[in-house]
Every structure is written in structure tokens, then in C-alpha cells.
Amino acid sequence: MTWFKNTLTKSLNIKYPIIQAPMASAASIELAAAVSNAGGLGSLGLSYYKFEDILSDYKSLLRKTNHSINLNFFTHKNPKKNDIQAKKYMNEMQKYFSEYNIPIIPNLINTTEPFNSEHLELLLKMNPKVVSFHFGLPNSNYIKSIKQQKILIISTATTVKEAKILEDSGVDAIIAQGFEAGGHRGTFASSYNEGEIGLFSLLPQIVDATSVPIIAAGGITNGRGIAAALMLGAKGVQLGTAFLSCPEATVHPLWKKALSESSEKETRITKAFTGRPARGIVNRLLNDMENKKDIIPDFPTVGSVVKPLAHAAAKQGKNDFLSLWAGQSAPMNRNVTSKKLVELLIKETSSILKLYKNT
């Protein structure tokens, strides 16, 4: 059997077990369509969408591809109100607003809603091949409705404990997200520290502890990484950072520049940009808030304050307040189209596995 034909590719109805991460801030319609058309699974992150725009954009995506598509939603808990913490945070942020002559600091407001009954109704109407969730799962009644409609469910685990919870809840596949991954950590039932495990330690443990297909994520950018993940029991891989350098990704020019210079930069996990741990390239705000984690309010309110600063600084050519999401393997990114990237990944993986088979 060819290495890329397995239970996961069959259930997802895709040619290659390569999933493009939803990346709510960067995964465009064009990127998702191109990856699906190339034989992988394209994904669209809908968490920061205005609700009224979701259906029209999904229809636009369907006009660009007739292959399987993954729609992704956040399932975070609503933030806790903490007036003392909020006041300390606002006092800390005031200096930046003064520096950029922004007269008013916005209120802390939710920048995204967790998956809810309206989302469920719309999801069932859109009827994609796959839905994925980040930060856990929605309630069991929602899961039941989704499964009744034969939509495949994927969610992320950062510990074995979380993987077991997901399997018991009825998911069809689990993303094992390693510490190396860029963007938001999917941790939901463990402490953030417990979820900081390298992929090649986490992956075989989750494979051994569960019976559903496991998708490896975190630090994979080429065929060597894919082959290694498959050898450790993964049925597929999810790549995010690797696709950020593709022209189809909606990446701010300053973010793209930071990615191109990533060999000289450090990535670090921070709560500074959203209130929830996420890995990005180190910049001014990330550095400044490194030892002030306790004053950062809950996700997803922080973005409402950081956004105007990011906009003002970017107008001056500075990435000081941009969330420069990137995984630890960003220096290995290639500036090619998403179609070309998928082709390279398949060619490299095939070559490595053939070489291994012949030794």
C-alpha cells in the first residue's frame, strides 16, 4: 500500500494525509482551496469571522474547490471578569497608547465567540466534510447533532489526558500538538505547563493510548518531519507555519518579513497578544510582557486592546505589537506556492520512506 493511503485519507476523502492548519488570522479562501485541490485537506479558520460573513465565504470556497474542506471553530470558555487585573493591565498598556498618540484605550471586549447554537445551525447547513475544534469540544448535544449528519470531527490534544477525553467524546481523529507548534496551544483539560510537550515525545504516547487516527502537528515543515511522524504512528500531519510563506496566505508584510528572517529570531510562547498561550516570533510586546503574565486578562479580550497599537505601529513599519505567529521550525520555510509545497512534501516523504525501506 502506498504510504499516503490509509484510514485517515479514506475517511477524509483526500489523496494525501496533509492538513493545512486553519490559522484563523492567515488561512485565506485561496490557501484552503489550493491545498485541497493539491490533494491535501484545506482548512478555513472561522473563529474571528463576523457570523454573517461565514456562509458567503464558504460558498466562495466551494466555487474554488470540489474537494474536502475543514471548517474550524474555537470552543474556549468565556473570560472571567477581574477588575483588579484589568486595571493593572490597562495601566501597563497606557504608555504605549501615549507613545503612539492614541487618546483612548479601548475597553476589554470579546474578540470572538465560542462555538454556539447559531454556529451549529449554520455548520449543519453548510455540511462540510470535516469540522475541527480548538480548545476542546462543544457540548455533547452539539457533537451528537454533528455526528448524526456524518460530518467528521477533529480536535486538538496537547497531553495524553486530553487525547483520551477527545476519544471518549466521539471525535474521529485527534491532532497531537507538540510544544514546537506556532500559534495558539490547544490545551483545554490540562495545565498549560502540562501541555508543553515536544511532538516526538507526545505523539507515540497518544498513539498508544487511543484507537482513532492521530494527526501530528508542531514543527513539521518538510518530508523528513512527515516521515518521522508516520514512523511514530501518525496517520497524517498538520502544517501551519510552513504554509505562512505561501503567497496565498493572508500574512501582513511585516509578519512575512519576520518569517523570512526567522533564522535570526527566537520564537516563544506568550499570552501577550490574546490572553492565551501562543507561539510567535519575539518582538517588543512579547518581550515587555514576559514577566507580567499575571496581569494579562483572559482570552479573547486582550486583542481588543492590542489591535489599535498593532495598526499604529505597522503604519510606521514596526512589528512591535503584531502577533507574529510561527513555530520553532520557521527557518525551514520555503517561499513557494501552496500547490508546490504539497508536491514537495509528497516527493520528499516518498523518497525518504523508500530509502528507509531499502536499507
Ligand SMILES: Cc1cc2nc3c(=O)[nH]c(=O)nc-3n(C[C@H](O)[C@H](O)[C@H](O)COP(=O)(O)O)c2cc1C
Second form
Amino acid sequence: MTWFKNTLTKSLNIKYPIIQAPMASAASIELAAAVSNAGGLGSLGLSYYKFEDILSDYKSLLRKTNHSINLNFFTHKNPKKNDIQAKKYMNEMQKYFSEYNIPIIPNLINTTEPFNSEHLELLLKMNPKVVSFHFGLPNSNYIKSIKQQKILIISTATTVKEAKILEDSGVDAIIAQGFEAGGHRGTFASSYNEGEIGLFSLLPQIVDATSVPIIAAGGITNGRGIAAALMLGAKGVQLGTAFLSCPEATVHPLWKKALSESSEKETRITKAFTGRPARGIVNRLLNDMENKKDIIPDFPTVGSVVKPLAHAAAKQGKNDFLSLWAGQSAPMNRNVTSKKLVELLIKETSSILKLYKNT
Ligand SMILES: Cc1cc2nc3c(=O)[nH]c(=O)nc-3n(C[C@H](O)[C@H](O)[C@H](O)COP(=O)(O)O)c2cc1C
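Having gone through the form predicted alone, I am curious about the other one (the form predicted in complex with the ligand); can you provide its structure?
Below is the entire complex, every chain and molecule, led by the chain shown above.
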């Protein structure tokens, strides 16, 4: 029995249990296609897409691969209006707009819509092998329709409680997202503090508490990490940060530079860029907002205000307002193509697991 054949690889119809994380705006169709063609599961994060672009990009992706693909959506709740908080936040941000001579401060507007009936209709039309959700699940009628069409459903848990909720809702596999993970915390039914659990503790507890295949995510960048996750009971792994240094990732050069210069202590969880906790490399806005969390409006409005600042500063070569999403293992990233990365991950995992074969 090889390490890479199990219930998860069978149901997803993939050769290796290695999933490239669906990183909204950072994972391109080239990245997803390369990973799927190399035997893993390529994913497309669709949350920041214009609705009308989804189908054409999906069709382009299908021209690049005929292997399984995962499409990913956010399932957040849009925020209630909070005028007092918004005013305090805008006052705080004013100084940056003055510094960059940007005369008009944009309004707080939703930068992404949660998975809705239009998305559902389109998803059923696209009919991918897998759909994954971040921040919980859409309503049970949507789940029913997706399951009727035999599209596999995956979602993220950051606590055992969330994993049990997902299992009871009928998901086919659960991503256990450790606190090391880059990007947004998937937390949806626990407090953010309760979800601050490292993968080594979270993963085996979720494996023991549920009976669907568990996918480990957070801080995995090489075969050692994959082998450890498998030992802890995972049936697969989902890697995000490791793929950000691949040429196929659509990552700003300043973000790439920050990744290559980062150290293990330089990432932190912040609400500064989107209004929802996410892990990124520390920069000016992250630092400035550290003690002002209470005035940051809820996801997903903040991005509309931060974006013009990110552009203006980046033009001057500064990453001060860019969301430099990255997990705690970013310093172990390798600058290789995504095809090469998947090949390395397979080779490394195989050679480590061989060491233990006869013991
Ligand atoms: C740049 C970036 C963007 C992300 N965007 C998404 C997303 O759109 N949807 C999602 O389900 N997860 C997203 N994630 C989280 C990943 O699915 C995963 O939990 C995480 O990357 C695992 O930790 P690692 O980055 O240490 O590998 C993102 C992660 C990163 C680094």
C-alpha cells in the first residue's frame, strides 16, 4: 500500500493527496492547472472574481487540464452598518490619504459577495469535481442541490466543534486549518481566540472526533510536513503559502520579495486589510492597526479603502499597505515552478515514509 492511495484520493479522483489552496486573487488558472496535471488537486479561489468572469476563466482552466478541479467560495455574512465605527475608521485612515495626496477617500463597500443563488446556479452548470467553502457553509438547500449533482463538498474547521458541525451538515471532507496557516482564518462557529490552535494539536483531535477524511492545512511546505500530517491521521494536505513563491502565482513582486526575506516570527494575525482575521507578513498598516482593532469595520468592506493606498505605496516600491498573506512556514518556501514543487513534495514524502517502512 502506497502512502498516496486512500479514501480521499479515490473520491477526489487524484493521484496524490496534495491540494493547492484556493487563494482568492493569488492562485491563477495556470497554477491550478499545473497542480492538477502533476497529480494533485488544483483550486481556484473565486471570491474576488467579478461574477461575469467566472465561467470564462473556468473554461480556460478546462482547456489546460482535464483532471479534477476545486472551485472555492466565501460564505461570510455581509456586515451590519455601524456608522460610529466607520467614522472612527475613516478618520484614522485620513492621514494616509493625505500622505499620498489621494484627494478622494473611497467609501466602505463590500468587496466580495457570499455564495448565493446565482453562484449556485453557475456552480451546477460548471459541475466541477469539488467545491470548497471558507467561513462555514451555505444554507442547507444549497448543500442539498450540490450533493444531488455529486459535486464533492469541502470546508474548513479551526476547532473540533466546527469540524463536527461540518460533518453533521454532510461535507465529504474537512480541512483542519492550524493557527500557522497563511491568509484568512476559516473560523465560523467559534470565537477567533478559540480557533488559535496549532496544527499538531488540532489535526489529531479533529481526526478522532469525526469520520470523514481530514485534510491538514497550515505551515506545510515540504515532504516532512506532509509525512507528519499523515502520521497524525490526515488523509491529505492543503498548501497555500508554499505555492506563493511559484512563478504561476499572481503575487505582487513586493509580496514575493517579502516572502523571500521573511523569518518565522514575522507573520501575525490582523484584521487591518479586510476586516476579518488573516495571517500575513508584518508591515506598516498591520503594525499601525495592532491596537486599533475595535475601529476596523467588518469584512468585507475594509479592502475598498485600503486598496488605493496599497497601489499608491507600491508605485513607490513600498509594501506598507499590501496584504502580504503568508503562513508561519514561509521562510521554507522554494522558488520553483508549481509542477516542480508538487514533484518535490511527492519525492520527499516518499523517501521519508520509506525510512519508517520496516520499523
Ligand atoms: C494568499 C492566501 C490566500 C488565501 N485565500 C483563500 C481562499 O480564497 N479560500 C480559502 O478557502 N482559503 C484561502 N486561504 C487559506 C488556505 O486555504 C489554507 O488554509 C492556508 O494557505 C494553509 O496554510 P499555509 O498557507 O501555511 O499553507 C488563503 C491562503 C493564502 C496564503
